[in-house]
Every structure is written in structure tokens, then in C-alpha cells.
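The chain below stands alone and is given as C-alpha cells, in the form predicted on its own.
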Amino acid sequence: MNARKLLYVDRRVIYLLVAIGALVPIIRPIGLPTVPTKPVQQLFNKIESLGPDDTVIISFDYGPSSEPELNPMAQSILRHCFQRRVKVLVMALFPLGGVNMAIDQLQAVADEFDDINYGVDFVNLGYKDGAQAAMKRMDISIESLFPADVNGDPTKDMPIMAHARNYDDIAVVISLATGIIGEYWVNLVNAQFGVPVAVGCTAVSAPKYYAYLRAGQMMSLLGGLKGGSEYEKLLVDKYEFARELYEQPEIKITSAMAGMDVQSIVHVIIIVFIIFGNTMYFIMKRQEKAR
């Protein structure tokens, strides 16, 4: 066996195998096992305990670069809130979150439910600049910070705002965050005003948030595709409508569970090549010594 030839395999072979490993689960999701973890279960249990008299804030604090990881998370949380008839205030403290993410995701999920109404059960308040200053103002009056919604309609005339005067009326804040805005919600809104805060973030940001979680400053953390897939799993196991929904091809292939199939398969391919490369290296060294 010529170890040197095997060791210097054409890199295009690796690219091809990675491409196949990524495409196959997208075209035909495998359905690898998903086991929900405690930080994700805590948010699910919190939403599950709420009802029509409760209000939550979902803040879209991310942009297009984080879309693949955070969109599935946003969709499953919105579906859960709408199924429980929890009132939802959608907002964004990140510019592109209000312009792109919140509008698209909210509309897509709201269209799946026939018995919820804009301005009564949910509202998109749009983007507000200022981050921590905006958060602090909401403890006085949410309506004063958002006198109009994303469409420019006055919020004072919306029934939902009677259930969301300030933080005293908010059961939980969920920040879907890239960058530092999720930390602002934790450091200010939880620490100073005592509102439970959950953060859904990209996988690369998750380690820093575990420090807040373990310190008790956050009630829940959903980290990357894995956190999103765990929430989807909890939703699917609990509700028949979710089981049927996530079997629809257009939703199934964009779900976090399908994304985890892709990620897992690609990781296995990479690990196999790492093991293969190291094995061939040592075989080559032994062959050189034997000469």
C-alpha cells in the first residue's frame, strides 16, 4: 500500500463528499435522534405555563448572517406562543432584525393560524434604536417607546397594548440575538427589573451565555441549530398540529432538525478524514523507517 498517495488525496474528493453529505439530508431528512436539554426545556415549560392573559416579548436582534440558525428557532417559539394563545409583542433592537427577520418570520407563522388577529393577539412594533436606553424606557411605558407599529399604525388603539403597559405585564423576554444585544437584555432587564429572560443565539455565541445561565441571570438558553432542533422536538412531541406541520416538505427541509442532520453528517465526514489522514501519516512514517 502506498500511504503517500492515499495521504495526498485530491482535495476535490473531500469537497465532493462534504457536498453529498450536506445535500442528501436536505433532500431527504434522516431524522437523527434529538434529546432536549434542560436549558431548552425551561423555556418550553415557561411558554407551556402561559395562556391568553399573558404577554411575552420576542426581540429579533439578529440579521441575515444568523438566519440559518435563528429562523427555525423563531418559528418554533412563535408557533408555541400562538398555539397557547399567548399574546406576543415582536420588536427588534438590531436594525436588520426589524426590517427583515421579524416581518418575514412573523407573517409566515401567523398565516398558519386562522384564529389569531393582528393588534389583538400579536403585533410587530418594529425596530427601535438605542438598545439599553430603549430597554430602560419600556419599564416606564412600552407604548411611549413604540407609539406606532412597523406599519405606522398607532399602537394606542390596539387591544394588545392594554396587556403590555410595561415590564410588569411581561411574562418573559426572548431575545433571538447575534452580537451583544442578548447580553443587554440579561444585564439590564433581568438584573434591574426582574423580568425572566431567555436567549436564543448562534452556536458560536452560546459559551458566553452559559455563564449568565449558571449565575441565574437567564432562565433559558437555546444555542444554535441544536437548541432550535430541541425546541422543535418538544413542540412536535407535545402537539399534533406541530407533528403534521413539520412533516410538510417545505417546512421539514428548513427546520432545525433537518439542519442538525446536515451538520451531524458533515461532522462525521470531517472526523473520518481527520482519522484517515493521521492514520496514513503514521503508516507513511513507518514505511520510511523500514527502508
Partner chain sequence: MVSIGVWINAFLTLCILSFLYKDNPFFRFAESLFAGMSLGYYIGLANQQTLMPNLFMPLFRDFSGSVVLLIPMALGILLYFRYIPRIAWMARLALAVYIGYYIGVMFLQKLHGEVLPQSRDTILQLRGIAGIDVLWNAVFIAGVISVLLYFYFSAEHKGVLGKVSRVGIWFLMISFGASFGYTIMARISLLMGRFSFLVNDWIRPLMGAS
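Numbering follows the first chain given and starts at 1. What you are looking at is a predicted structure, and each value in this text was computed from that prediction instead of being measured. Throughout, rigid core stands for the largest set of C-alpha atoms superposing within 1.5 Å between the two forms. Compared with the form predicted together with its partner chain:
When the rigid core is held fixed, the Cα atom of Ile27 travels 2 angstroms or more between these two forms. Put simply, the smaller rigid part swings 19 degrees relative to the larger one between these two forms, by C-alpha superposition.
Alright, leaving the form predicted on its own aside, put up the form predicted together with its partner chain.
Lone chain follows.
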């Protein structure tokens, strides 16, 4: 056996194996189980404790580069809030695509609920430049920062704005974040204005957020697709409507729980790569030494 040959196999063979590993569970879903963890449970419990008199901010701070990870999270959190009749302010502070993600996800979820109304129970405030400047401004007046919603309609006369004058009215900020905006919500908004913050982040940035979570600067953390699948699981276990919804084929195939099938297969492939690569490496070393 030539270990060197195996170790330096054409990279396209590796690409092909990864592609097959990702495609097979998409074509034939497996349905692997999901176990919720404490950081995710904390946000679920928080939303459970809220009702029609409470308002939350869901900030779409991500773009297409993390869409498959954060869209399922956005949908399940929106469904949970709408089911509890919690008032939802949707906004975006991430420039490349945040507002479009917000439009898409709201469109996908709001139609599922007959008795919630735009401008009364939820509103899409759109995108605003300036990040920290915008966050600071919201402590004075949310309406003055967002005089118009995403469609350009004035927010002044919308009933929901009476429940969202500034941070004092906000029960929790949920930032679905791909980059540094999620950290701003923690180290600026939570630190200076004391608003509880939960971050649903792309898996790449999750390790850093654990330090904030441990310090109590965040009340919950949903890390990547796994975090999204855990939230879906909690929702499905608690609510009958969610169980039926996530059984519908068009919702099931894009859910985070289904996505975990792909994750499982490709993770196993990569773990096998690491173990096999290391074994070949040590065999090669020994062969070279013997020579």
C-alpha cells in the first residue's frame, strides 16, 4: 500500500465524496433525532413567558452567506412569537441582504396565521445604516429612527409602535447574526441599556458567543443549524400546529431538523477523512523511516 499516493489523492475525489454525502440525505431524508440544549431552551422559555402585551425585536443581521443556517431559525422563532401573539418588530442592520431576508421570512411565516395583522401585531421596519448609531438612537425613539417601514409607509400611525417607543418597551432583542452586528447588540445595547439579548448566530461565530453567554451578557444562544433544529424540536414538542406544519413536505425539506441529516452524513465523512488522513500520515512517516 502506498500511503503517500493515498494521502495526496486528487482533491476532486474529496469534493465528489462531500457532494455525494450532502446530496443523498436531501434526496432521501433519514429523520435523525434532535436533543435541545440549555442555551436554546432559554430563549424558548422566554418567548413562552411573553404574551400579547409584550414586544420583541427580531433583527435580521445576516445575508445569503448564512441563509440556510439562519432562515429555519428565523421561521421557527417568528412562528413561536405569532402563536403566542407577541408583538414583533422586524428590522435589519446588516447591509448585504438583511432586509431581503426579513421580507422573505416574514412572507413565508405571516400567511400561516389568520388573525395577526401587519402594523398591529408585527411590522417590518426595514434596514437602517449606521449599526451602533442606529442602536443608540433606538433608546430614544424607535419611530424616529424608522419613520417609514420597509415599504415606505409611515410608521407613526401604526398601532404596534405605541407598544414599542424605545428599549423600555422591548422584552427581548433576538439578533440573527452572521457577523459583528450580533456582538454590538450584546456589548452596546445589553451593556448600556440593559435589554435582554439573544443571538442566533452562524456556527462559525458561536464559539465566541459562549464567553458572552457565560458572563450573562446574553440570555440565550442558538448556534448554527443545530441551534435552529433544537428550537424547531421544542416548538414541535409543545404545539400541535407546529407538529402538523413541520410535517408538510415543503416546510419539512427546508427545516433545520431535516438539514441535520445532511450535517450528520458529511460530518461523519469529514471525521473519517481526518482519521484516515492521520493514519496514512503516520504510515507514510514509518515507510519513509524504514527506507
